[in-house]
Amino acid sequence: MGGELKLVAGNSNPALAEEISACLGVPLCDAEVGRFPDGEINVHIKETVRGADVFVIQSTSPPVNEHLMELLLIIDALRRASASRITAVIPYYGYSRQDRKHIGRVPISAKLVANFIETAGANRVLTLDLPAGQLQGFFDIPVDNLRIDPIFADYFSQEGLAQDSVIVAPDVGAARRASGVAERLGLPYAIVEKARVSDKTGQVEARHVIGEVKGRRAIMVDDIISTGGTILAATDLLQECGAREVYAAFSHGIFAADAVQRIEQSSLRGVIVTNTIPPPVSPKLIHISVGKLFADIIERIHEDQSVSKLFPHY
């Protein structure tokens, strides 16, 4: 175990940081993360952190570049203030979907961001449900990537949504995540086959459902909702295939552009999302808090206990 446990928060998700602080019974450090008149970010840690075990709570959510730069400067300030260990707690890891060269002459942005975080001085990273587990290999420091399947499985069970349901992957990339939830609940699962109609607009077309959904409640499970195009197209197809009602659950809710309005106008019964990014308010949005989860994991890391006993890695 390192020194005294301390928490520092950026501006990306104050409510989640306060919840983590309350669960741990550890107050947030007195820290200023503001702006100079020219727009540059100003960070000042106003209490000693020398020899401390510091956890920086900051999602790199929209505005992504602003929040990422805050994270880097906070880490740098802590390193220069002689913190014993710095853990970057990044509930939502921005740029994570840019993890490979899918065409020529493009960056691998997720790797570059990992380099930034390490260079700033982080000793460890804690995050939730990376789009691909191999992103952990972009870092040369320990990364704890918490799984979403036990969180969703527990919620569906507690809320009575697991009865007579089928867990659905809205595309092939979500199959492992959806099957993990289905296996925990002993439910069948299905996969929606989709095709991207336009790379420029992001428009997608759901074409086939692999699996049986007729007469069942279909619950789609995926990592990120942005514009909502994939989910809304899949919802229409699932209902055409006889699904009784359709829900969707996401680890991270970006809700870009008019996504919330489109969801409200759709036949989706509800969209379940965690608060790794501050969620908007809508009658169709159901929020799951991960504050207690992150507090428990932070405590285990601080005490040098196993994290995988609670959340096995992907």
Ligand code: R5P
Given for the second form:
Amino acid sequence: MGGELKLVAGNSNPALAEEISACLGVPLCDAEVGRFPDGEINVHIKETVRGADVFVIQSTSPPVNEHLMELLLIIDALRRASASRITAVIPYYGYSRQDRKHIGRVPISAKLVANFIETAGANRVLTLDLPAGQLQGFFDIPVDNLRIDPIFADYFSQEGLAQDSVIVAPDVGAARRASGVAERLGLPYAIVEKARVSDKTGQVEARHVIGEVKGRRAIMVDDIISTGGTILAATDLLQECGAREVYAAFSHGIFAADAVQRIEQSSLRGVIVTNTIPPPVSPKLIHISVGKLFADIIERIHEDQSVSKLFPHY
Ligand code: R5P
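Now show the form predicted together with this ligand, given that the preceding structure was the form predicted on its own.
So here's everything in the complex, that chain up top.
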């Protein structure tokens, strides 16, 4: 790609944006993303982006609507300022779980948000661990959806968590992620069958464990922790089934409502979470950064190099 590489950040995750910028040795563009007195979003890109290859770093994390609208307006400003290519770097893609009509008369929010992003003027999307790979098809522009399995597998291995462990999917939807991590580490994996009792409160029931966890360290891997209902229910069941200790690892930590307190009061030994959303601080939370990964991928996209070559084991 010919144009100069430029980075613009919204307000969702300044620390991650700074880290990506430091890894690339490219400063963040001078840009104002503020509010008018009535609460409307005020975007002003204060340096030229004409002909540039611009990467907009913005997770659409809570407050989701504010961060989404910032992203759309930044993209619009860049398009009108003649950026030659705009990549929406969305480490956490909000509304992604609403990807189908599971009952009548509900929206497919993930598709509508994809339409917004494309209509605003994004030419590409770079994200991490979408709940379902098919979401890429909601866009008619290229989407790089980075996988989390190598990141978690490397971390568990480095921290000595890979011995005598079983990797657990806390619901059927997480099975591919869990088997990916397990395969890389040569470990067995198990699946918890979960039923969501209430979408509104997040109340869930963990019903069965498929696979053997007795005497092992169980490490659950999932895309998102929101209320914590899924993993807390699964933790109890895994212990009833004889797991020696229980950990959990997440790509995206929303930590809605009192999730952090509930984790602190639970028997979970540790919760590993990336910084796609600024993670809360708590004695049980272990943060791992995806800043270097995003920086490497941005560099590759900018230089029109293969992204998959960074993950030679796939
Ligand atoms: C959906 O099934 C996701 O993979 C997560 O399991 C879910 O979003 C977690 O939500 P919560 O923490 O509220 O149970």
